[in-house]
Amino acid sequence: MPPPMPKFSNSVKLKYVKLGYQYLVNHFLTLALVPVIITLLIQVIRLGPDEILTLWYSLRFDFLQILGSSFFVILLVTMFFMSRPRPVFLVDYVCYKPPASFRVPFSTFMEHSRIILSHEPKSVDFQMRILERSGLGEETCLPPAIHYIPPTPTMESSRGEAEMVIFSAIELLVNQTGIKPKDIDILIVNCSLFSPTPSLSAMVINKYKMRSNIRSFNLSGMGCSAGVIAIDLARDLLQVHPNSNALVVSTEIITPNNYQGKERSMLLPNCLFRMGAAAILLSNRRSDRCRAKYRLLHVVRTHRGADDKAYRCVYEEEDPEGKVGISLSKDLMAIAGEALKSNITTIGPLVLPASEQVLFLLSLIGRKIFNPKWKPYIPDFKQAFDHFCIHAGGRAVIDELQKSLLLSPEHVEASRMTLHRFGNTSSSSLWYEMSYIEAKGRMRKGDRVWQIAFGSGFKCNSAVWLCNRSVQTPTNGPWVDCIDRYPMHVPEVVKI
């Protein structure tokens, strides 16, 4: 009996085969040009100096030809540099850290829930089950008005929370960067659910006595992905306004949005959302190139609002008793998956190496021509990015993206630990995650960061950043007093 054939997977290192394929495809042009250049050099060497001089004199360049050629080359170079978009740099950013007195341990949250919903034990049990599986820790914070029994979501307390988180973040950024408020050219504030008159951007201008010609914008109703939208708006403005900087403030005001009814789909946000804010300074000035932490490479926005289910999956409405809250649909994860698929289809060609794009194209052709049931090829985004900042919307969101993008636990560590320490801080959660990576000392020059956010409407937005310089471990920030405890194991279920 002939000996059995050795297993191919054991006899050949498939890992190295894949690495060889990636190198071959990604460097195809270089590998193809090298033999051509070597051949030309050999031919030139064979000619000898006399033949080279004879060839040069035979060209018979005159002064007008040289002048015209020089002018044409200068014109092409000028047009090339003028047509290039202005680079947008992230000079620095800060995240608001609530005081310890605002902390809401599980026991406190459930005690308040039992008192406020004393006639609805099923709603209390539902909140407890959600909290046990949420991935949140014991140190997340809620604003003072929510600590009262019953909560007092007045306009005054809502403004108080807005002033506290926004002004604190801006003052930290001003101290950290040395910029003066009157030197800010563009101001963008995004807050989805609290939109007073005058606007939050006007509140900032009044507080810091900013210039009368400042270009200010206030974004509301755009959900947890509004932070990336604000970055995109700032990028577009910086393209048309040279030598300018932009201050972006991302937050969500929790006070007026605490639901006090019994509808389960509206009680979910109470369990997940917590207070937070981030302030980001962007610039297109050459003088900021060296000190800037990051450079913005791409922003890709996907909007699924044309679909009725997607439009209503995160919806502010009244319950049968007339109490206002945010309703989260059961189809939310499926809709988020479709939005993510559309988003990565757009961003893939911008960031993926050629080897992954070829495999994806072959998979697409195979499914279209041969068998539609073939499993689609999932590009390996780990080859394009070094760090992933996935919106900390909840454990289910992070789990689904980790599975869909084939990420390792380390790649989603920043998102899970941010959810555990700060909860879902809406549009600012991406910046707490980036701050976590910096606090761990993992950010190096040349690293690429992918921020992925989801929001009502329904939207999936991505931003890609290039680390401009190696970032030193910060001596301040939201993680300074607790980074040594992370990463930690977060159980699937925490019994309360």
Contents of the next structure:
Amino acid sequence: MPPPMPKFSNSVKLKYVKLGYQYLVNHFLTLALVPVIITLLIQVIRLGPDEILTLWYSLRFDFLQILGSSFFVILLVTMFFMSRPRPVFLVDYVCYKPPASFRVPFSTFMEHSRIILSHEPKSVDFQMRILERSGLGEETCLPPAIHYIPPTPTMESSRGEAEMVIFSAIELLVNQTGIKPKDIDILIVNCSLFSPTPSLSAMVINKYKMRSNIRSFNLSGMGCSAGVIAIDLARDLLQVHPNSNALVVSTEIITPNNYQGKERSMLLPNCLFRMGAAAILLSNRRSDRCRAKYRLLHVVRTHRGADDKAYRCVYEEEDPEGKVGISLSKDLMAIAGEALKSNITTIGPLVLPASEQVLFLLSLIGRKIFNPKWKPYIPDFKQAFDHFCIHAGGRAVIDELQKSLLLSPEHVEASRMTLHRFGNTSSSSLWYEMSYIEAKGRMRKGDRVWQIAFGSGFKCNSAVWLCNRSVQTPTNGPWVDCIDRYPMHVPEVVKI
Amino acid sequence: MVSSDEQPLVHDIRLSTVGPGRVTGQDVVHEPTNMDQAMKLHYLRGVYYFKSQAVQGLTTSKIKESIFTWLNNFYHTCGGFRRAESGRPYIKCNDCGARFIEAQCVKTLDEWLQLEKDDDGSLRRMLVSNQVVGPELFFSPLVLLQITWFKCGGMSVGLSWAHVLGDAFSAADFMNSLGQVMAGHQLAQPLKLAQSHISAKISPSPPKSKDPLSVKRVGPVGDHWIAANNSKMKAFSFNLTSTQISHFHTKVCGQIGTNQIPFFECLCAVIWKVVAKIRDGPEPKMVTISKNDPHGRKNGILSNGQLISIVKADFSIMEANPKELAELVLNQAMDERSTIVEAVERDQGLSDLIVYGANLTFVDLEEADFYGLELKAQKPAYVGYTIDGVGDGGVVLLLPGPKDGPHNGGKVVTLIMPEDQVLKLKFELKKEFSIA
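If the one shown is the form predicted on its own, what is the structure of the form predicted together with the partner chain?
Full complex below, order starting with the chain above.
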């Protein structure tokens, strides 16, 4: 028996085989056309110049026919260009950075917990265990009302937090892009758990004295994936309204949602959710084409609400003592996995190169016809995307996705570091992650970014962006004073 | 303490936590010295009163923002105590934070100060926290700050300070730097960076020597750092104007001239005599003196650098001449600091001692810069300090008086004595100082 090949050369050989296959399939059309063109060219040359001239004269029609056919061609071309969707550009975006005085170190969180839940040591221990393994750092922030022992969430303090984060973000965006609030045509604000009357979008319109014919929308109750839903809505509106721009504000207001009871399934959000907000300016104007940072390529939304288990896995309800909290079921990760599979099945054909699609198709056929026990082929999304922004819902979510999509630690670095520095900021976390990648100087023109978010319902939404111009390392932004400390190793368990 | 309309004098109390704005990092510890460990059962409670002009426009959130910047320089005060394997306590600098208490008062500042004059000290207690370290060592804050807003717009800042962090002079420096930060000045970087892991100190214990006379062993108190007293201690103070001071000084120590005994020693002598007179049982033949040690203090570092000495008298105190007694206190005080440090070292830091109140203790805080905490460039209208965790021997504090206005040059004498001796003491002291 021949000696087994050393592993290294084996894997190298395999790598070249893979590369060869990918090149062949992805450039199939080009590779197929080249011999055809060469053959044609050879034929033409063989005909000789006289023959070519004779061929040319015989093709001459009279003037009317030429005019008619050229009009027809122009009509076809125009119809083609007009039926294409308007490109949607992301001009710029900003993320809110809370001040250091809102910081919540682990020890402070635990100290408060012990005092507030002094009669429930088991619940306190549970919170400590979650915090130790959460992947959060010591700089995440909570709003002022939650710093009190016990927390004092009131309507006024919730509005206060909303005004602080949303107005700061919009202020930053206005300064950075030079846009005037009066020029905003579409306004979408998404905040899942705080929905006052008048709405947060009305609050923004009032503060910035926006136009009376502004198209405003307020999305509430849609969970952590509402950011992508808002982008989707903005895109659809920008198809209908030419020459417009849209301001999207994604945030989660923490103040009214602090759980004051002791049920373990409801204590998790207290440990993970933190303050954050992002403001994004989208546009379909030609003039913004050059200065825009990104172009929106695809948005894919998957809703698993039809399944009862999925519907109930993130559920806001009263605990046995009557205190309202969001209970997370034990099947959360499994359901998230299912939702992800649905989503990538839809997005795969849109973004994957032909080579991966063929392999996936073959594997699918093979499993259906030959042997259902064949392992399903997981398409290599690293070939379709250069950067991944996975919603920083928690360490478990990022670990699960890293495993399912076979991503390397570098790919999930933005998500892990955002979770460490800012905690789970819900719908705005995707933007903090984008900001991290830019701050690290990794965003180049032509790079594709995949944003994936999960949310209650159960939904899995993703957006694909194309980087329009190389982004310089920003001089401001939420990462500017701490980017040098990252990436840092986040231990599995932190000793409090 | 309820006023006529059923609302408590100090109400609307809200607790939160403040800490350093910067992350201190993992595994940063601060090891208290032996002298610090000796003082661990004592707590300083200080109240700074500000008129409304000094705090106009200040809000709680502005104060908190400044505090987060301020505590970057003092992150070890925001940690929590742990015990090493040997049982010796050390501070884990985990940014746990200082407690921040907000309160409202129904009285104006002037009304309140007037009420305090006739009060037995319990009113001032409402403006500062009386928490101690423990029973849970891990999560006990070492510093507690209380901001109380008065009806007129005035404000008081109550500092509750664990003596293990430093002496009153350090506490004063600590608070004064808050004023500097609020005024927008940058603090000099802390000279000392926190030490890394505790070195396993297994130094051979020195030969058994005598215990210092100025301390008393108590306990064991375990993780609840307060010693039990035989009698309940009460605090009272009286203000002395500069006229009263010079009058008293001349009366006790003779004409003003060279070789004059300082006021503090004269005060010690007189109060020693009074205490000897009114106390049942044998008269106190030993007193502990605590003063500032200017050489022992490094700028910007909080430490227990105060001088602690013992004075022994071998004659009858009641019969003694005050001037002689004052000279004894001035010249015959024996520095006990090294003995105390040795005693603590011998027990590897596990001993539970009290210093203040082991004997009748006199603490000279005249040089403490309490009035250095300036808000909007204005000094406090008044500063009062007291000590908790004092032994039955009692403590007498000599504090500086207000710096501005008609009271300039005055001083404040605060006594913390067993309850049953307070009335008699007040009576006698009023006679001595010719206070109406």
